[in-house]
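One chain comes next, on its own, written out as structure tokens in the form predicted alone.
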Amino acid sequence: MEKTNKKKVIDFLINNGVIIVMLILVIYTGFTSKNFLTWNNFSNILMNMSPRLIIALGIAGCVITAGCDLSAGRMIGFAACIAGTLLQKVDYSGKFYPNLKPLFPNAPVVDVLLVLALVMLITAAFGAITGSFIAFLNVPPFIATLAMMEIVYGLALIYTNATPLGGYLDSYTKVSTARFLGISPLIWIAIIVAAITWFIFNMTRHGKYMYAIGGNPQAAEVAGVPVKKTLVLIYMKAAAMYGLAGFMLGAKAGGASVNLGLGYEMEAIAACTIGGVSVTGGRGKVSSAIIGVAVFELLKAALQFLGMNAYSQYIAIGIVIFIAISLDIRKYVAKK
């Protein structure tokens, strides 16, 4: 008995390693640093996170079917992208479109919700093309989301013509810079979309039927699960979650570039591993995603505090990735 609880207690700190050491530097960092373990810090912190998490919970369903989504980050920029050549200000001298303009006077030149809708809808066909690949041709996951990375790229090259977009709207700036109840909206988006997200995944038909995929698609093909067109569904709503990331990224960011968000779906693949989703399919949960991005934004804040190089940061958020993605393999093979 006494070996079985020592075996437990082993095997939940190599699990949870990574969580741990992370939660041990950031108390370090409170104690050696005196601004560190404040609101204002935190509250940097949680915006910094707002669009991360909620790229994190769009893979995070393509993960517990056993799959990725390396289009994520050029989506999140073309996302960007769009929102930022129809939002800019009327008098921008490097207005993207300098014949839009309002149809009244004192009117907005376009209604920001109606272009978060707009990008979302763009992203979304895109996520429904690359899941219908994956759903009826059986491309894998890796291969279907790497070709519309590429596409979706140069679309945003041969659209913005490679342009750095700025001079927005103060009503799409606000997105990032009012706050209600003392809290920023992006904060507050975030909150909306993971509580949205975990209905889905714990209450809805869609959200079992994800699972079953990531246990087993045979079985749950054969048990009358929709499997193709779950999977078709999984990965655009994924899709619309990164434009929405995108517009909120251009709005914190006050300006935009066809290489916003490059590289964020791999932190966001691995804050999923690290807080549980498993990349072997069919375990996984909101609170994973959230846990994984904290991890993540918390070791970037950290380290920047405790002044280590820029660089050098690259350096160990890749180290945490590796270590990450392999504690959740053992995990895979342990069960076996």
Contents of the next structure:
Amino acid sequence: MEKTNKKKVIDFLINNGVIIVMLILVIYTGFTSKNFLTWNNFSNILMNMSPRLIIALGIAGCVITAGCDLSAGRMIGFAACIAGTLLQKVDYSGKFYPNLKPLFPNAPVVDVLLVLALVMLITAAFGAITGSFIAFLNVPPFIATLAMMEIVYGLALIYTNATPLGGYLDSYTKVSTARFLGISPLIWIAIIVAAITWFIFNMTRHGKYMYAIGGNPQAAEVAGVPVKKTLVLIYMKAAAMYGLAGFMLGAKAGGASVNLGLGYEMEAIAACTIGGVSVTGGRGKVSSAIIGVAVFELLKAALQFLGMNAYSQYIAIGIVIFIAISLDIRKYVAKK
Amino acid sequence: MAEYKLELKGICKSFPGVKALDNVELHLRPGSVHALMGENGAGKSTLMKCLFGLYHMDAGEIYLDGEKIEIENPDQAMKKYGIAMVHQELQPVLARSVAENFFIGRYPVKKYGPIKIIDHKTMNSECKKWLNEIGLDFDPKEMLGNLSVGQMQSVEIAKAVSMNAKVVIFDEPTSSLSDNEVETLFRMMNDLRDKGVSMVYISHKMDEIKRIADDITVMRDGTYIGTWKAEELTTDEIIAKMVGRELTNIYPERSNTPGEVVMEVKDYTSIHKKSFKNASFNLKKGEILGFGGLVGAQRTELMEAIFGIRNIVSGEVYINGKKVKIKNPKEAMDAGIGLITEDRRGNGIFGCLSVKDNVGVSIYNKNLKYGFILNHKKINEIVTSSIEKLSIKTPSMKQHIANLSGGNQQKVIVSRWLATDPEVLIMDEPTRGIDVGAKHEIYEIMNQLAAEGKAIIMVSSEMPELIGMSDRIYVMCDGKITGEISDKNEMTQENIMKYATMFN
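Beyond the form predicted alone, can we have the form predicted in complex with the partner chain?
Time for the whole complex; same chain goes first.
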């Protein structure tokens, strides 16, 4: 009896190893650096997490169907650039469209929302194209999204001529700097998107079909699941979320360049898997993405506070991914 | 020299829940072709896999040239004892050359100090030499994938010869060969026999057995029935020995009465030449319609085509006299058809999902609030009631289906389809891989459904099951429907086997 209890404890520790190590690191950092456990820092971490969570939630859909999306990072960059070119101050000297004037000078928020909608529509259209290649022409997701990654980057370069953008309208940067009930709109957006995603995953046909396709695509087809349509929708939805994330990152940075978002797709895929989204498909929750992104951002922040060299941080992140995924896979392999 | 080249004695092998081999023996004379016969599931392939070291037998002894040997793995069987196997389904590397496949795992190398480099020249010339040895002439550099299945088999045989194999196992080698290729194969086998090689030949095709075999061993239900000289037995006698078993009464009493024709299938022909052709049949309300035949008779393919998973060049389906168009499973479901597939793991269950999701997947469409929110309450009710109705043993509907037994998984899939309320339910090998108790429960469910007026098609390779459960039986062979048996008295294993082996 004592033995089984001991085993249970060990299992619990191993199964939640990454989270436990993370908490220990956070507590340790909290004790050693006095500014770490402050509201200000916490708010900062949450603001960093917000766009990344949205990307991770988008990619989670792809990963649950045993796919991936390498085009996310470039879509984010393109989205941030489009939003940036359309939301610059009227008197800014390096304006991309010198003659562009706000459509609604008295209600600048409307302009910002319109641009957001436009950006999301554009990226969603690209996502629909990628999804169609995957669903109808059976191109493996890895390759299809790789192709789209190249195309989107090229389009972003042509569109901006590789010029960095800045001088944003206050109404745009306020998406990051404003405070509603004490927290930034960025965080609110992430909360809302997480809630909507949870709803889609659990309360709609689409979500159930997604899990079914990831679990066993042949069985899904036999069971009458509209596999192709669902796949297109998943990649389209994910791309719209990258558009939103790009828009948010632009607002947060107060500027953008084509290289914004580079490599974020890898971080998002890693975050999903750390949180428990299975790359072999069929498994994963909204909470998985939240945990994964939190682990990543807390790790980065803690290492920074502990004074770790910025270059070495990459190595630390790599090691965490190795360990986390090995532990996660262990849960499923051991069952056989 | 020992009387027998190879002897297997008292071989036993169990899989969880099944005794696949029970005290089986085999005596292989030098320089002979020994046919190993039996129904699907009689244990022929299992026995050969034990011999080849793919399975480890639980009990039994193997003697080679009168000496007892232990075979650990295929590599050892091949290299140490000269036992080779030409598989039922070949597993070659299609994207590499003939020579590379020929020498796979034993590539000739040139040594430059510590560095070893593959010697392509020797590889190609050696391969060519061995191919010529058995009268074949193709380019060793040809990509294997460009060859026909028969040619690939020939390469396997040449490989066996090159490795100085003394015993060669052929597991249904002719199932996908053209007539010409069969001739080539037989010529090669005759040559090998002249060279003193002993061969085990597994096939269902009686005419081939009569042509090529010297001895015949018959197996049934994992047991050894006997060994005879080929000329001592007639085809009918072989069949009688293969099927001669008593029907056990695991088939429950039925109270259904078949009524009007509910579904009619006309002239179904696959886009693949080797698959089903010109299949026409009808199905009545409240009827259990059996589909018999050997493995590979294309029954599954026909059913999947009716369900819209496979493509056809011609064919029509009528439901209640009305023509329906079925291009995908969704349309089949709309037409009132359900399909429980043969390969439960492959395209039946969603292993990592719950029992609820496994049942619900086919009905999420129809249980929505406001047109898009899942009505979880309603779905839970449906799932709970089907768990009760089919007495599925699961702690809760949230349990992962992978944790259930095979029989309970099958019942979950039955509930998935019952939830869609189909008129026609196609069950492909509904009791495969489940234990006797669960089989009985599945039979009872089928009877109950038939009594409620549902029409059931049951594809089954187990003849007692076909005879015990069906109101009427169609038998297929080689893609064609070769017989219909509607008279209960005519439903004998001999009759079914006769139709099932009606090649051309």
